[in-house]
Every structure is written in C-alpha cells, then in structure tokens.
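Next comes just one chain, in structure tokens: the form predicted on its own.
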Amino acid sequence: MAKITLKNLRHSYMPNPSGPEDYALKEVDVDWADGGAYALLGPSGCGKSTLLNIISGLLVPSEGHVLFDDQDVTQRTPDQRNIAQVFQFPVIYDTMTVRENLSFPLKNRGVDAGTIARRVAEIAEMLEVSDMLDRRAAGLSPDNKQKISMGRGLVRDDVNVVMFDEPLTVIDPHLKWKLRSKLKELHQRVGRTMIYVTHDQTEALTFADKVVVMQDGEVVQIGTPVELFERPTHTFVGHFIGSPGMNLLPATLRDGGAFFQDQNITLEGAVTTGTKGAVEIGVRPEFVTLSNSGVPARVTKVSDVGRHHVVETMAGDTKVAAIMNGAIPNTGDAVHLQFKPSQTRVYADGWLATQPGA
C-alpha cells in the first residue's frame, strides 16, 4: 500500500504546448491517503484516463512529479512501481483456465504454491467464479471474463496501489450493483489504496471514501459523497452529481444581497467580498418545496420516477427543478418557489462564493 502525492502535474500530448489548452491534463496537486478507496469522476474526455494512466506508470508526465510514500517514482515502470490495473475491457488469456488466469499474476513472481491455492480460492469467492475455476476463459460470457480480469488484479496482496479504469462498462446492469459492493466489501477488509475511474456518479459516490471530480484537465473539488452532493464548490459539480443536477438561477448581487426574479433569495450566509464575474444562485431539487409565497412559477412537467416526483417549472425563462412527495401539482398550474436557505448559495463564475452562517 501507498500514500500517492501528485505535485505539479501536467501533462500535453503535444511535443511543444504553447498555452493551458494544449493541456490534456492541466496542473493537479493532490495527496490520497495510503489505504484509502478514491473515485476520480467526470465526463469522457476530462482528463481522468491520463491521470489514472501517469499514476500507474505507463505514462510520464510533461512536468510534474508523482510520489508513492513520499518517494519519487515519476520515470519508474509500472511493474517498479508495484500496481495493479485492471481495464475497461476483460485483459485474460482465453486458452487458460478461470484458475490459471488467477494464478498467473502470484506464479510470475515466484509464490509458493500453498498461498496462490488460497489467494484464488478467496478471490473466486468472492467474484461468485469457484464453480468456474477449471472452465476455459474463451467460453465465458464477457461479464464473467470481466470478472477474472478483476480478479487478476486483486489476487496480489503485496500491491502499492490497485487501479481500476471504468471496469464495469461490459457488466450487465443487474450484476454492477454486485460488483460494486464486492470491490467495497474487499477494500474495507484488506485496506489497500484503490483508484476507481469512472464517468458514473453512481458508480463513483458507491465505492468510494472520496471522489475527484475532474473538469477539462482540471480538479475541480475533493470530497466524500456528502461533501459533494451537500456543498459542491463548483457548479459542474453541483450539475454533474445529482439526478437531476443542481438548478443555476441567474442572480444579481446588490443592497448586500442576491435577487433571483427581482426577489431577494435567502443565502446559507453572506457573499464574500469582492465577488466579480457572472453570478448565479445554486439549490439542488431536494431543497426546493412548492409553497403559497416566494418565486412565482408555472408548472410545465410532473415525472413520477417511483421514489418521488420531479417537478418541472419555469420562473420567468428560467427552468427550475423541485422533487417532491404527497400532493403534486398538475401541468400548467401557477405555484410558488421556496429554497431552503441552508442549501441555497452564490456562485460567481462557477465557483462557490458564499460562507455558511457567516
């Protein structure tokens, strides 16, 4: 296991950058605890494949440098640098048994032969793969080669760090939850550091401690699940996590306050000082209730997702999403908008711009 530094990383897949968008990856520092289970979030393209892939070692940076427990590991190898990766297509050997796929990982570095029969009787047990062991990979189906694939980068105990690049594209929807809680089950009992890539909040919020939300080469905000869903620091974060995302109401700042449809919209605290740019006011659809004063609206859509309804309005030009329980209203009715002040906050130019309780 390892504790990873990324100090002043960036990295352009350009031989002579000449400005940030050159960039693929733009400057990231960020520290992630040994031992610990890390999602890194964001939309295809974001730059979160070419970090994952700077970390393991199969590719050097442009500048920057990577430590694994405060060591400088930036020009070593993967292998030197002692991970394990496992891909977003199955990477086995179809003439192999399931058992040989397993086993070859510990018996390229010289394992004895008792604790690879336990290491693959554990990992197979844990994939739901034992009454596969001695079956040829080429004729299991692509979710079940998947798994072997996970398991031949788990089966090692003696990794720094294992990686895993969006693993569950090939699995059936039904089994994703499974694996899912699996891949936390086993990290909450070895306690190896993991990295998990992915483009799905689901995913990303289910397995890990803390996720690193990524925006065009960009970290844009660190945080547990809470953190982010509760308080995001950035508007694409508040749009990217939610269902649906976070509701942007263009807002003016002034008399001290932020007005929303010439209403002065109570705020979690004040706006900081000297706040420039475009400004909107964030509130998620949880916080938003339907009440007899407030932002006047018009109901335009009502969706019963099962769990709750969605309710669609429009304040002036501006769509605004609410989710409710009990009485809904109908299409077309005239309502009035509320947010809770606790969840409601400025952004200015994207990012947060407002203290709570302050």
Second form
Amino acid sequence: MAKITLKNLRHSYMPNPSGPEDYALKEVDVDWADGGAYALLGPSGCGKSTLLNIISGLLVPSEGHVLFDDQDVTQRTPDQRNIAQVFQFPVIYDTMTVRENLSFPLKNRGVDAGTIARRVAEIAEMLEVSDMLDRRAAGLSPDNKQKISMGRGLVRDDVNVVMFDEPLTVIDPHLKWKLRSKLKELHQRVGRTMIYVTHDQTEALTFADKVVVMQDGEVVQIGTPVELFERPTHTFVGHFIGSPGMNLLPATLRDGGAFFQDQNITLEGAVTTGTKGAVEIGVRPEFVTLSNSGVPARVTKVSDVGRHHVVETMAGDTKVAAIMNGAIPNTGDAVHLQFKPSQTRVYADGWLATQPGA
Ligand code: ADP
Ligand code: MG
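Right, the form predicted on its own is done, so what does the form predicted together with adenosine-5'-diphosphate (ADP) look like?
Then the entire complex follows, led off by the chain already shown.
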C-alpha cells in the first residue's frame, strides 16, 4: 500500500506542444492518502485514463513526478511499481480456465499453492464465479469475462494500489449495481488504496471516500461526495454532479448584493473581495422552494422521478429547477421562487466567490 503524490504533472501526446490546448493533462497536483478509496470523475476525453496510465506507469508524463510513499517512481515500469490495473475491456487469457486466469498474477510472483487456492476461492466467491472456475475463459459472456478481469486485479494482496478504468462499461445494469457495492465492501475489508475512474457520478459517489473531479485536463475539485454536492467550488462540479445539476442564474453585483432579475438574492455569506463583472448565482434544485414572494417564474414541466418531483420553471429566460415533495404545482402556474440562503452562492468565471456565512 502506498501514499500517492502527483507533482506538477503535465502530459501532451504531441511531440512539440505549444499551448495549453495541446496538453491532455494541464497541471495536476494531488496527494492521495494510503488506503483511501478514490474516484476520478469527469466527462469522456477529460484526461482520466491519461492520468491513470501515468500513475500505473504505462505512460511517462511530459512533465512532473509520480511518488509512491515519497519515492519517485516516474520512470519505473508498471511491474516495478507493484500495482494492479483493471481496464475498460476484459484482459484475460482465453485459452486458460477461470481458475488459471485468477491464479496467474499470484503464480507469477511465486506465491505458494495453498495461498493461491485460498485467495482464488475468496475472490471467486466475492465475484460469484465459483461455479465457473474450471471452465475455459474463451466461452464466457462479456460480463463474466470482465468479472474475471477484475478478479485478476484484486487477487494479489501486496499491491501498492488497485486501479480501475471504467471497469463496469461492459457489465449489465443490474450486475453493475451489485459489483459496485462489492468493490466498496472489498475496499473496506482490505483497506488498500484504490482509484476508480468513471464518467458516471453515481459510480464515483457510491464508491469513493474522495472524488477528484476533472474537466478538460484539469482537476477542478477534490472532495467527499457531500462536499461536492454541498459546496461545489466550480460551476462545472455543480452542474456535473446532481440530478438535475445546480441552477446557474446570470446575476449582477451591486450595492453590496447579488441581483437576479432585479431581485436581491440573499447569499450564504459575503462575496469575495475583488469579485466583479458578470457572475452567476448557483443554487441546487434541492434548495429551491415555491412561495408567495420571491423571484417570479412560470412552471414549464413537472416530472415524477419516484422519490420526489422535479419542477422546471422559467424565470424570465432563465431555466430554474426545483426538487419538491408534497404539494406540486401544475404546468403553466405562475409561482415565486425562494432560494435557501445558506445554500446560495456566487460564482465568478466559474469559480466559487462567496464565503460561507457565520
Ligand atoms: P478520458 O479517459 O477522460 O476519456 P483520455 O485520457 O483518454 O480521456 O484522453 C484525454 C485526451 O487525450 C483526449 O483529447 C484524447 O483524444 C487524447 N488522447 C488520449 N490518448 C491519446 C493517444 N494515445 N494519442 C493521442 N491523443 C490521445
Ligand atoms: Mg478513459
């Protein structure tokens, strides 16, 4: 197990990068504590796999360093780093049986037969593949192949870190849910450092103690699921996490207040000194309520999503969503919107620009 430090990492796939747009990773500095469960979350193409492959040693970064327990491993091969990596698509030996596939990483390291048998049985049970152990891998369905691939990543208990790169892509939805909770359980049991890459917020938030949110080659926020939900430091995080995401309302700052559609909106606290110009007010749908006073709006759509309703409104030409329980308005109703002050913030150029209230 190891603490992982990424120092001033930058990576370009081009031989002569000239500007920031030539970099798949722009500047990444991260410290991951030993034994944590981490997720790397972001849309397709934001640099997640690039970052993971730099940590595992499949890629050498153009600039910067990777440290395991304060030791520089930037130039070391994956094998020398003692890691396990599970990819998006199964990596298994078709000609071997399931048991041979699962045993392979241990045999390779000279582990004794008794330990191999025990570990393979444990992992097979966890992944519910015990009844397939003597079957040839070639005949397995794609999701069973991927389970074996995950098993190969999990079977060793001496690795520094286990990394998963969108491992559930080929798994059917029902099994996805199950495997996700199994991985979480497994992390809690073995306490090994795990990094889980996904573009799916639910996967990230259920698996990880800490989530690293990436956009366009940069880390925009690192936080617990609660922190990311409650206090996004960037509008991207507000928008990307949540269903629906955070409302973002074009606003102006004047007379010491923030105004949306000529209404002075009460914020969580003071606006950061020096903030000026066009800003947005960010408030999650969970903290928008309908009232007799406040911002005038019209209901455009009401959706029953099971546990609650999503009420979509238009305030002028700005869309504002509210999540509601209990009495639900009708489409077309004229309403007034109230925002919970402690959960209402200002963002300038995308970045959080209010201090939490006292
Ligand atoms: P993600 O895993 O988040 O989808 P990637 O790390 O795969 O993102 O890709 C980040 C960026 O780098 C993308 O613009 C992608 O097109 C580019 N990229 C990825 N791999 C290569 C490669 N081998 N050669 C050139 N460009 C690449
Ligand atoms: Mg990827």
